[in-house]
Each structure stands twice: as structure tokens, then as C-alpha cells.
Partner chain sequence: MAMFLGCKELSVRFYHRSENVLTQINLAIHKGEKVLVLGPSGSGKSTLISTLAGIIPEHVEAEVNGEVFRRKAVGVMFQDPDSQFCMLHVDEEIAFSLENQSIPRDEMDTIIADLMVKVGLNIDKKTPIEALSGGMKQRLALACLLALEPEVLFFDEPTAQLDPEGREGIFALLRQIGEETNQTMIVVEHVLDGCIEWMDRVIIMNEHGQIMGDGEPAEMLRLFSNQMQEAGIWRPKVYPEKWDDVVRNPSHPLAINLSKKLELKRLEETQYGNNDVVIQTEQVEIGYGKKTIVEDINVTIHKGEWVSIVGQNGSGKSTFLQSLLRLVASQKGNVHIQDVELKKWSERDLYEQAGFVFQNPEWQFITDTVFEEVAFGGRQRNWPEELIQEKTKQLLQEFSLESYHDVHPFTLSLGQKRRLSVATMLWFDQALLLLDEPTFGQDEKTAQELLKRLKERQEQGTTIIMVTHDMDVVDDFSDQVILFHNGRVTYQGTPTGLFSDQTRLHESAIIPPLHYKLMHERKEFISV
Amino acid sequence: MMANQSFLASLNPAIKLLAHFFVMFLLMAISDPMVTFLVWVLSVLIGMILGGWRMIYLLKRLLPYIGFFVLTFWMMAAFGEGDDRIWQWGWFYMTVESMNHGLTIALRMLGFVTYGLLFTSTTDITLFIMSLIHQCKLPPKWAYGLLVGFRFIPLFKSELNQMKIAHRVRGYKQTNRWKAFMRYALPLFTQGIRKSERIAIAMEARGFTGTRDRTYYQTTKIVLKDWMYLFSLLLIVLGIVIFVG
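That one chain, whose sequence was just given, in the form predicted alone:
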């Protein structure tokens, strides 16, 4: 997760996550494809206006999920049940009910992805962990463990690239994928254990005990604009559900 300079990036991560979770729960209860489509369009508009998204960025992130969207719609629509049949070919048949159900499920999946992307693309991981500590009362030992785990991901990626380059320079070629996986996984696993032990020793040397009674370099607070975003988003979504559905 990386934050940008948009309005959403300035919001409290815990409140922003809560708002998006509420919308996702409402999406699970919506059975109208038009309402589901409008709720998804709302997430795109929020990302473009308040999240600093560009159309190229949005297309790059959503393009891999278009295939899942088509497959989900096809599985629900072409093998569904209903009386008002509108298309048939062989053992495939599509009804109005199955088509609406397929569109609802596919758009719901796309909505989950977009609202999740709306959170991850505008949230700093450190501020998110701090908000879990201060607003959600997560124990610091669990919170800092999550933070270290997230920090290890780019380190593993860079070390994997270095290992691949080193093997390529030495002329190593492995056709067996399982053996290649083990050749890369074992060094990464051992290095991860060594780094985790070093981090644990460094934190203990600096007096980290995992208790709540400690000072913080960064703190997060809930301000008026956080509540305004939460209630505005819920009101808009509820308005779409009531007046369109």
C-alpha cells in the first residue's frame, strides 16, 4: 500500500476502511444489477475525483479482472434458471433472471476490487498500522508484526530479482519449475528468518515490550472530514439503493 497526495490519502485509514467495508456489506445485500452498477460507478468517480486516479492507472489495475468478470457472468447467466428464456445454444441457455443474477454477481466482484483498490492506493501502510493501534486498539506487538511483514514483501522481491540475475550471469537454466522454486525459496526463507531475528533483537534492545503504555513517533486522530466522508459515502449509497432499486 502506498499513499498519494489526494484527499483520500489525508483521511484516517481506520475510518476509510470502515466506510468501504460498509459499502461492501451493502453490495452483498443488493440483488439489482443496475443498483450494483451505480455503486461501482460511484467508486470509480471517487477514485477519479478524490483519489487522484487517472484513467490509465484505473485501466491497468482493472484490466486483469475483466476476464474474471466475463467468466463469472457467463457461469451465472448461461447455466441459470428462469422462465423467460432469451437465448439458447446447445446445452447453454440464458434467461432474464439468470442474466440479471450473473450481472449482479460479476458487478459485485468488480465493486469489491475497486473499493479495495480505492483503499490500498491511497493509504500509507505505516499510518494504517498506527490507526489500528490508536483507533482500533490493536495490541502493538501484533501491529508491529504486521508492519514488519508488509515491509518484508518488497525486500523479498528485490532479493529474488538479484538471485535471478546472478543465476543468469552464471549461465544457470532450470527447466523443472519445482526445482527452480525450491532453489529460490530456500535462500529467501533462510534470509527471512535471519532478518526477523535481527529485527526482534533490535526491538528488544530498544525497549520494545509490546505494551500499550509507550510513546509513538506517529499518531493518528479522527477529525471532522473523516466522519464527513464516512456518512456522505453511506448516504449516497443508501440513496442509490432506495431511489434506484
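Hand over the structure of the form predicted together with the partner chain; the form predicted alone is what we had up.
Just the single chain follows, nothing else.
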């Protein structure tokens, strides 16, 4: 999670997340494929205009989901029930109802992914956590713990990679996925526990108590434009639901 230079990146993370959650919630309640499609198009437009997305970035990120989209659509549409038959071949049986149903589900999935991406691609992780402290009243103890955990992810990745190579030299053949997982997990976890213990001691030795009795280098505030983004997004989505649906 890294911020870019866009308008969306300048918004308060907590409010942005709230706004996107609202839209996702509404998406769940919508059963009309046209409305779902428009709400998805809206997310793409926001990404392009306010989120600093380029066409290439968008295609790269969404391409893997297109396959998923087709699959979801096919599963829902081709084995559906209903009377208005459009097309039939062998045991595939597509009706108007099932097609609508398939489109809604597949587009809903796509909408979720795009709104999620809209958040993660424009939000700085540290600011997001700070916003959880300031706006969502998360205790610093948990918030800083989350941050430390976040630092571990790339570390884990590179260690796992090295370990796989190291095992290969020894002629270790992965016979069973579960066994291989256990093999790699033990050293990774022991290392992880040792590291986190050391970090905890280092943090406490530097005066970290986990209480709210501290100042903040980075403070996130809610300003007018945050509310404006939240409400205009909601209004537009509701507008689509009412006028199109």
C-alpha cells in the first residue's frame, strides 16, 4: 500500500475507506446488472480522474479478474433456471433470468475489486494506521503492532524464497504441499517470533508504553473535502440506483 500524488491520496484514509465500504454495501443490495455495471464504471472513472490511474495500470491490475469475471458469469448464467430461454446447447441452458443473475454477480465481484483497489492504490499505510488512531480511536498499542507486522511481509517473502532455493540444493523434493508448508513454516515462524520479541523490547526501551499519552508526528484530520467526497460518491451511487434501476 503506497500513496500516489492524486486527489484521492490526499483524502483522509478512514473516510475514504468508509465511503468505499458504503458503496460495496450498496452493491450487495443491487440486483440489476445495468445498475451494477454503472456503479463499476463509476469506480473506474474515479480511478482515472481522481486516483491518478493510467490505462495500462488499470488493465494490468484488472486483467487477472477478467478471467474470473467470465468464469463467474458462465457458472451463473449457463446452468441457471428460468423460462425465457435464449440459448441451449447440450446441458447448457441460458435464460434471461440466469444471464441477468450471472452478470450481476460477476460485475459485483469486479466492483468490489475495483473499489478496493481504489483504496489500496492511493493510501499510505502509515497514514492509514494513524487515521485509525485519530479517527477510529484504535489504541496505539494495536496500531503500532499492525505497522510492525506490515514491515514483516517483504521480509517473510525474501526469506521464504531463499529457503526454497536452499532446500533445492539439498535435493529436497516437495512431495506433499502440507508437509512442505510445515517444513518452511517452522523456521519462518521461529525467526518471526524471535524478531518480533526483539522489536517489542526495542520499542519499549525507547519509551513506548502503548497508551494514548503521546504526541504524534503525523496527524490525520477530517476536512471539508473528505466529507464532500463521501457524500458526492453516495449521492451519485444512489442516483444511479434510483434513476436507472
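Predicted model, so just to flag it, every value in this text is computed and none were measured. Numbering follows the first chain given and starts at 1. Rigid core: the largest C-alpha set superposing within 1.5 Å between the two forms.
In the core-superposed comparison between these two forms, the C-alpha atom of residue 184 has shifted by at least 2 angstroms.
After superposing the rigid core, the Cα of residue 195 is displaced by 2 Å or more between these two forms.
Superposition of the core reveals a Cα shift of 2 Å or more for residue 157 between these two forms.
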